[in-house]
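Just the one chain here, laid out as C-alpha cells, in the form predicted alone.
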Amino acid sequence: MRYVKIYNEKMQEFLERLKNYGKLYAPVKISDKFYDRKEIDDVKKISFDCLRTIMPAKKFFIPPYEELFEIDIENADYKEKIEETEPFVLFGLHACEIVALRILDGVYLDEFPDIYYANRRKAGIIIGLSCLPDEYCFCNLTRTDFVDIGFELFLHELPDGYLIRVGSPKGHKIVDENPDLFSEVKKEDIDAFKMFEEKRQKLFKYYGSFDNIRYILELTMKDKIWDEEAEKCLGCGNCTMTCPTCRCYDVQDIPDIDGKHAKRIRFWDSCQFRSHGLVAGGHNFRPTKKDRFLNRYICKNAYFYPLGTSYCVGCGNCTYFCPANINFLENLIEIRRGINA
C-alpha cells in the first residue's frame, strides 16, 4: 500500500481540489446534538469530530425512494429510468461505514448485480476519516474497526496533519494529480500512528469476541429479555433507517390518474413495521412487535461470509438515535453475560 502524509495547513486546498472529482459531500453539524453528510459548498463547515451521521452513507448508493421504471399501461410496455450517476466524493467515512459499503456491495453486486447501486457505487470516491469511539461505538467487538480496502484514500490523524493511505486507483489518481499537498511520510509520522491506534484501542468500553453471540442469540430466544426489551419499542424503525447495513425495501407500482401510465417504485422499508412480515391472505410472518424486535437482533448478527464479520458493523447508530434508549450492545451483552466489562 501507498503512504503519503497531508499537513493541516493543505487540508482546506485538499478538500477544495476534491471537488474536481465530483460534487463533495461531508459530514456538518446541524443542532446541537445531530450531524449529516450534506453538499459542502464551503469546506470549514466540514464536522472533523462526527461520530456518526443522521443518515447513513447507504443513502447515496440507496436512495430512500427512488423510481425503477415508466410503464405505459395500454401498451403493456414499460422502460426503465436507468441514468448515468455523476461522480461524487464522500468524506469522512470511519472504517465501520467502509465495511458497511462492501457488505452491501455482497448483497447488490453479487451474481445478479443491481444496476441502480452498481451506478451509483461506480461514481462514487470514499475518502475515509479515522476517529475515536465513544460509549456507543463497539467496532472492536464486530471486527469493523479498521479497513484495509473499499476506499480511495484513508486520512489518520497525526498532530500535525493526517497519514493517507492509499486503497485504489482513484486515489493514486488524486494524490499523482495534485504532489504539491502531499509530502513524504517520516519515522516520527509513524510513530504518531502507532499512538493515535494505540489511544483509539483503550477508549473502546468493552473488550472481547462476538463470533458465537448469533448462535447464542437463536439458543435464547424464549428469554424474557425479548418481551421486556420489546415492550419498549415504538416500531418506528429509526433504528434500521440509522443503520448502515439495513437493507429491506418495499416494490409499488403507482398509477397516474388517468389510468394509462404508471411508475414502479423502489423506497426504504423497515422489518420493525408490521407491514413487513404482511403478504397477500392477511398472514404475518411476524406478527407482534417482539417478532419484529427478535428478528432485527438476530438479522444483524447473522454472519456475512465473504467479509467474516457480521451485518452489525458496530456504529452504535440504532442507539444512539432510539427514542426508546432502547441500548442494542447492552442487550447483546445481557443475553451472553460473559463479556469482559
The other form holds:
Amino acid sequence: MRYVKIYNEKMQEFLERLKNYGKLYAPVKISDKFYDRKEIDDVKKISFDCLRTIMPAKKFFIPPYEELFEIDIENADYKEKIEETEPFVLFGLHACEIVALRILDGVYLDEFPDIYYANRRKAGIIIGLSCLPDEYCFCNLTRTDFVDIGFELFLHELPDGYLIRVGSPKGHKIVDENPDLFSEVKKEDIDAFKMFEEKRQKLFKYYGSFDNIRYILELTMKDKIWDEEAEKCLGCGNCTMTCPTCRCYDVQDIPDIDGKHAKRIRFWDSCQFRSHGLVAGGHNFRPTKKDRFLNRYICKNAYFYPLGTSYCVGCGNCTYFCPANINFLENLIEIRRGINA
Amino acid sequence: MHENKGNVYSLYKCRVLRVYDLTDDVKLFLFRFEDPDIAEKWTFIPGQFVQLSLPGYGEVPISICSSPMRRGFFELCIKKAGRVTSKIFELKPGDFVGVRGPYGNGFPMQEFEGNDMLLIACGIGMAPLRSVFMYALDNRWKFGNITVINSAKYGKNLLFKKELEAMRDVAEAENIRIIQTVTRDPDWPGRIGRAQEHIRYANTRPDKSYVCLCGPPQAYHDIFTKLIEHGYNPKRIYVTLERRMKCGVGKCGHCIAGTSTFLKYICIDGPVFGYYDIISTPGLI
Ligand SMILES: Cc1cc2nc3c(=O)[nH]c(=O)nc-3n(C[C@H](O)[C@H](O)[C@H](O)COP(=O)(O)OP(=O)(O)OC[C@H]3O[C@@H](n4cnc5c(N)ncnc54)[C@H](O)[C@@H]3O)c2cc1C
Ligand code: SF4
Ligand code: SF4
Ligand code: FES
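Let me have the form predicted together with the partner chain next, following on from the form predicted alone.
The next block holds the full complex; its first chain is the one shown before.
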C-alpha cells in the first residue's frame, strides 16, 4: 500500500482541493447531538469528531426516494430515468461505513446489477477518516473496525496531521496531482499511527469473538428477552433507516392526473413496518411486532458470504437513534451471557 | 437470461393473445413478446417466475405455467387477489403488459431426468407445477412415471381441471396418472380428501421418484410426513415458497426469509427449496 502524510496546516487546503474532484459532502454539526453529511461550502464547518450522521452514507447511493421509469400507460412504454451522476466526494467515512458500502455493493452489483446504484457508486469518491469508538460502537466484534479496500484515501489521525493510506487509482491521482500537500511518512508517524490504533482498540466496550452470535441468536429466539424488548419497540423504523447496510425498498407506480402517464418510484422501506411482510389476501409473513423485531436481529447477524462478515457492521446507529432506548448490542451480549464472562 | 439493456428493471413489452377463465377468480393468459429477437431467445426453467407489470398500476411476481419448449409464447395463470391482479383481470387480447425475468432458481429438471415425478399441488400451487408437467410432456422420454395430484377446496377451484381431466385416459397409457381431489365439496363426483391422502394412489415408485410440492406452506409438514411414510426420499422432495416481492432480483429485501444461519432471498435463492433446507430453517415456511 502507498502511504503519505499530510500536516494539519495543509488540511484546509486539502479539503478545498477535494472540491476539484466533485461536489464535497462531509459531516457538519446540525444540533447538540446530531450530525449530518451535507454539501460543503465552507470547509471550516466540517466536523472531524463526528462518529455517526443522522443518515448513513447509503443515502448517496440509494436515495430515500427516486424515479426509476416514466411510463406511457397506453403504449406500455417504460422509459428509464437514468441520469448521469456528477462525481462527488464523501469525506469522513469511518471504517464501518466503508465496509457497509461494500456490503451494499455485494447486494446491488451482483449478477443482477442495479444500474442506478452502479452509476452513483462510480461517481462517488470516498475519503475515509479514523475514529475513536464511543459506547455504542462494536465494529471490533464484527471485524469491521479496519478496512482495506473501498476508499480512495483513508486518513489516520496523527498528533500533527494524518497518515494517509492510498486505496485506489483515483486516490493515487489525487495524491499525484497535489504534490505540494503531501509529505513522506516518517518513523515518528508510524509510531504515532501504532499508538493511535492501540488506544483505539482499548476504547471498545466488549472484546472477543462474535462469530458464533448467529447460532446463539438462532438458539435463543424463543427466549423471553425478545418478547420484552419487542414490547418496548415502537415500530418506527429509525433503526433500519439509520443502519448503513439496511437497504429494503418499496416500489410503486404513481399515475399522473392525465391518466396517460405514470412514474415508477422506489423509496426506502423497513422490515419494522407491518406492511413489509403483508401479501394479497391479508396473510402476513411477519404478523407480530416480535416477528418484525426479531427479523432485524436475524437479518443483521446473518453472514454476508462475499465479505465473510455479518450484515451488521457494528456502527451502533440503530441503538443511538432508537427512541425507545433499545440497545442492539446489549441484547446480543445478553443472549451470549456465559461466553467470555 | 437477464440482459435487459443493462437495466435489470427494464421490461419487455408483451401482448396478450388469449384469455381463458379457469375458475371464478383465476384466469389464464397467453402472452407473446413484441420484440422478435426476445421472442426467439427468451426461455426459462419450470418453477421460475416473471415480474409482470401493468402500466400505471404496478408489478407482481407470477410463476410461468407453460412449457419452456414453446418459444416466443408463455402463459401465466393469475388469481385476482388485490390491486394489481384485479386490474390484470380486465386485460383483453391485444392489450400490452411489461415483463421481466425469468427469475428464481426453478426446479432442478435435469436432476429429475430418468426418474419418476410426483407433482402435488394445492390450490393456486398448480400454476408452477403445470409448467413442470408440460415440460415433462414435451420431453416425455426423459422421465419415468408421472403422477399429478391436483387439489382444492371445491371442484370449482381446481385449476386446469378440464385440461387435466381431458387427458386422463390417454395419459394412463403413457404411465401418467392424474388425480384431482377436493376437500370440502359434497357435490364433487370425483375423489375427496386432501392431496396427501392420495399419495398412495400415485403410480410413482417412491425409491425412484422426485417430488415437487406447491401449495400453502401450512400443509407442507403434513405432506412431508406422508411422503416419508410412503418411502419417498426426503432428499428428493422440493417445494416452492412465496413471499411478498418487489424486485425479484435480491435487492428490495421483502422476500428475505430464514434465520441468522440460513438467510435466503426467496426470489433468487428460491422459490424452490429442498426438504432439508426447510426443516433446518425456522421461518422458511
Ligand atoms: C414466486 C411467486 C410466484 C407467484 N405466482 C403466482 C401465480 O402463478 N399466480 C398468481 O395468481 N399469483 C402468484 N403469486 C402471488 C402474486 O404475486 C400476488 O397475488 C400478487 O402480487 C398480488 O398483487 P396485488 O397487487 O393484486 O395485491 P395487493 O395486496 O394489492 O399487493 C400490493 C403489492 O404487494 C406485493 N404482493 C402482494 N401479495 C403478494 C404475494 N402473494 N406475493 C408476492 N408479492 C405480493 C406485490 O408487489 C403487489 O403489487 C406469486 C407470488 C410469488 C412470490
Ligand atoms: S428504532 Fe427502536 S423503536 Fe424504532 S423500530 Fe427500531 S428498535 Fe423499534
Ligand atoms: S444493525 Fe445497528 S449496529 Fe449493526 S450496522 Fe445496522 S445500525 Fe449499525
Ligand atoms: S423480491 Fe426483492 S429481494 Fe427478493
